[in-house]
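Next comes just one chain, in structure tokens: the form predicted on its own.
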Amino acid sequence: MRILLHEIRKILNWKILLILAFVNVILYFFLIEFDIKHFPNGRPALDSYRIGVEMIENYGTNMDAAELAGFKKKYDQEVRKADQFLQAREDFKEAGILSYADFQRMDHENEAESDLRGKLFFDEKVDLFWELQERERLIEFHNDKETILQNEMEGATPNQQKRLNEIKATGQYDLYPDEAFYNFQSIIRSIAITILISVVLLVSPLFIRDRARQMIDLQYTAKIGRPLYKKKVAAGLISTLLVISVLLAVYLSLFSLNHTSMFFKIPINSFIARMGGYYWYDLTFFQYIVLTIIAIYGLGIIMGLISMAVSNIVPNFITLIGVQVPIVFGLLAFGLHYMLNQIVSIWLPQWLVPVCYATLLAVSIAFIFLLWRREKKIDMV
């Protein structure tokens, strides 16, 4: 235990912690800050978020036919308010715009009408009209959701069609605004990138640092020398888990500033599927968040094991960087989308993501195990 704690302290030394802090600050401002500082990002995203909160307050986390009708009734009430608003405005009356229906028919090619419309939306920023647009978009999804789902079935495999039919039978799909959900998908990908880069920086020097200091020969002439490999790997894994936990705690605390917790009980299939977002499992938003956190731990362990293995076999830091860069780039550029954001997407075979995790984990563990066998036989003469 004493040696293990010593190795952990060697990994979590002040220099590497300083580097991690610096890298995380840089990556925070490049990748993460935008999704926190600019959520909801402009309009009509702001209106979509507000209407989503209103829907949860009025209808809860499921909507039946009566509640859908209630949502349309609310839209009609808002249209009447828009009628009264326009009829009270001299500039709109002079232009012959006396109702919301007239407003919708305004000619965008007509400069005067276009200016009038822009004045209302962008100069005066009248919430009522922004929200009406978003309500119309949601009602279109509510009205067309069966057609949308049917279109998705046409290109689906038999398993995907079966799942889409299960979703259709519930009736709980394409209901709620998706701003909060897609904001989380964006931010968790950025958080994952930041964490995985941090893990690589943390454990990559694990073996090569001792080799650079000519410590390997000295260690392996002692009785404890060769078993030190296992303790280093254990220390690397513990340090990886510690860093992942701390960074997740920090970044998810920042994510909480977006105030999306009221959406946590919404089933992810109930968010409108503007990008074909249907899923294999009936997870709530919160369960999806938990699943992505588990996925980040899994990816972090895989990257940690691979980085430690590479650190054990390369001769110097330059080679270490040269080998690590394509591995990290490949995982971040291609792997994260499928293994994190699309982890339960119906458009990937149901078995694919679990098999990818299991394979990568098995390969990385096997790599470490083979290197351990090599360590036991290596000749120090």
Given for the second form:
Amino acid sequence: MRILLHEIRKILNWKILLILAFVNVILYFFLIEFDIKHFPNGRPALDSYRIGVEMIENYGTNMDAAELAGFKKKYDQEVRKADQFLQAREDFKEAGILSYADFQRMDHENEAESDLRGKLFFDEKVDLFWELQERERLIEFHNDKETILQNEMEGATPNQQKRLNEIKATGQYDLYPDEAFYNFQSIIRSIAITILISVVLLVSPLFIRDRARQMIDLQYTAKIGRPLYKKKVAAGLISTLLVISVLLAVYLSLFSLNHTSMFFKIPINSFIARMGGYYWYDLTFFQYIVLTIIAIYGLGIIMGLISMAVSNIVPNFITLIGVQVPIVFGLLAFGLHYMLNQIVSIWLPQWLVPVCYATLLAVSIAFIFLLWRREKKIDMV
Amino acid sequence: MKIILLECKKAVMSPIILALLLLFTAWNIFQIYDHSKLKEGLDVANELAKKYGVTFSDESLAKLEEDLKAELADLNAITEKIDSRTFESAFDFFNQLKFEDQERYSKNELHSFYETYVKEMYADMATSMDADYASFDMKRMGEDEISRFGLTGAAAETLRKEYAQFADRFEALQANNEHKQWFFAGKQYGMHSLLFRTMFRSIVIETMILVVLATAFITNYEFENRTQLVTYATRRGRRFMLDKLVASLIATSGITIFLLVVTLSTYFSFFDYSHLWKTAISSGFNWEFNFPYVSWWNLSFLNYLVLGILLFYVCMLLFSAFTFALSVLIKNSYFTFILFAGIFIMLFIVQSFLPTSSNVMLMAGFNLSTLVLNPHQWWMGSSGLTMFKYHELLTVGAWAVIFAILCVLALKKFAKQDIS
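Provide the structure of the form predicted in complex with its partner chain, given the form predicted on its own shown above.
Now the complete complex, all chains and molecules, led by this one.
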């Protein structure tokens, strides 16, 4: 136990912690900050977010036919407000625009009319008109949702079709604005990148550090010697989990600054599927967040184990980094897309992501285990 | 000399650097192959340049129109036989062609129709080139940039002056017909982006990783293998570190040249530029987004490529020198690599932390990270906050001085340091 603690202290030494802090600050500003500082990112994202909040207040987390009709009614009310707004304006009266219907018919090519339109949207930033556009977009989704789903059905495998039919039967899809959801998708990816890089930096020197200082000769001639391998791996895993937890706590509390918690109860299939997003499971947004957090722990453990294994076999620091560059790059550039963002996406076979996790975990554990067998017999020179 | 070569060998012959070098090369070749699949009609630009000369004029365009009429007659002869219809242009033909009707024409016929169609597109673009260029208002573009980045005060003034200067260049360009030269149509094929953004950026990042690894390896070798007490106690002693610097620079050159030569020769064997080497890089066809690529000087494609290669090479030497200084001070390759990566990204984002009213913010754009990550905008006057005429030279010059001083300081410190 005492040795384990000492090993952990060796891993979490002040130099590494300093480097981790430095790397995290830089990666925070490089990757993560944008999704916090710029949420909602301009217009109509802002309006989309506000309408979403309003919809949850009024209709709760699922919408029946009456509530959909209510949403349309609300739109009509807003249109009347816009009519009044336009009628009260001299400049629009002069241009012959007396109602929102006229406003919509305005000619984009005509310079005078597009200037007038731009004035309303970009100079005065009238909320009402921005919101009307967003409402129209949502109503369009509500009206077309069956066609959208039907189109998705065409290229689908039987399994996917079955799932799409299930979703269709519930009717709870393509309903709510997806700003909050896509913001999370984007930020969690950046957070995962930052955390995985931190894990790799942390545990990579695990074995090589002792070897470079020629400690192995000393350690392994003692009775407690070779089993140190297991203690080191355990220490590496504990430090990995510790660092993941701390970083997740920090970054998720920063994420909470975005105020998207009202969306947490919405099923992810109910967000409008701007990018063809339907999902294998009926998770709520909150459950989805929990799932991605578990995924990050899983990926962190896989990365940690691989780094430790690499650390055990390579002769020097340069090889240590060199071997990890393609592994880390491959995982971050390609792996994260499938194993984090698309984790329950219907467009991946249902078995693919679990099999990926299982395989990677099995391989990395087998790797560590084989190295332990080697460690038991290896010559000390 | 021998000692330097032996030092080089340490890095270049180390299995990991060789393995990464081959892996990166394979990745580059795969990327090129992947892009080369969907480039139908790409060769038309070559054909046009060959037949009508690199620069086009009203006469050569008239001749092109004439030739197009002949090609259209051929097209109509075939379609009349198969479909009993004729068309005003190849564009009309493809506009009405349904997927299931494609089988009625042979592959060769469709291919030649498509070439005609692409030529029509080039001819259209060429005819409207002057008008398109005349509609640009440099002053307004400058103001747009200024408001896009939210610049005020001195910074805004500086950029305004720069845009005024760029307006002169843009006028000169129109006067000497630099924009009226055949090149791959940018919006359709994006060849400038493919070569200078995708490929060059890949090579830059890959080479940088290898250069940092190799330099750190050479420099820290003695400390990591516990031979420092022997090596630095010899007669050559601590001056040996200087040999290591030279060896690092030589290794850097080797790696850079290898990656460049293999990647570029693959690229140019997949994509034919044979008649376009002399086309100006500021050609009106080299226009992918809102504004064409316009360089500060009248450079042909070949000149541009050579200048790009030189700039890239110098940057890599600078990175090697910087890694060397870091290694000498830290004596640990692991931390050297992390620190290098950290500082590299830090320089890249530092600009966004500075007040948008001061010239310091613009000066922060003169850093190597921003420079090497935007190879498609080297020597270009249309690159936002880094559009200064001598941006590349000033950046490289300034950082060469900084790194030289850093290296000297590191060596001086090392000369007296405790090395146990």
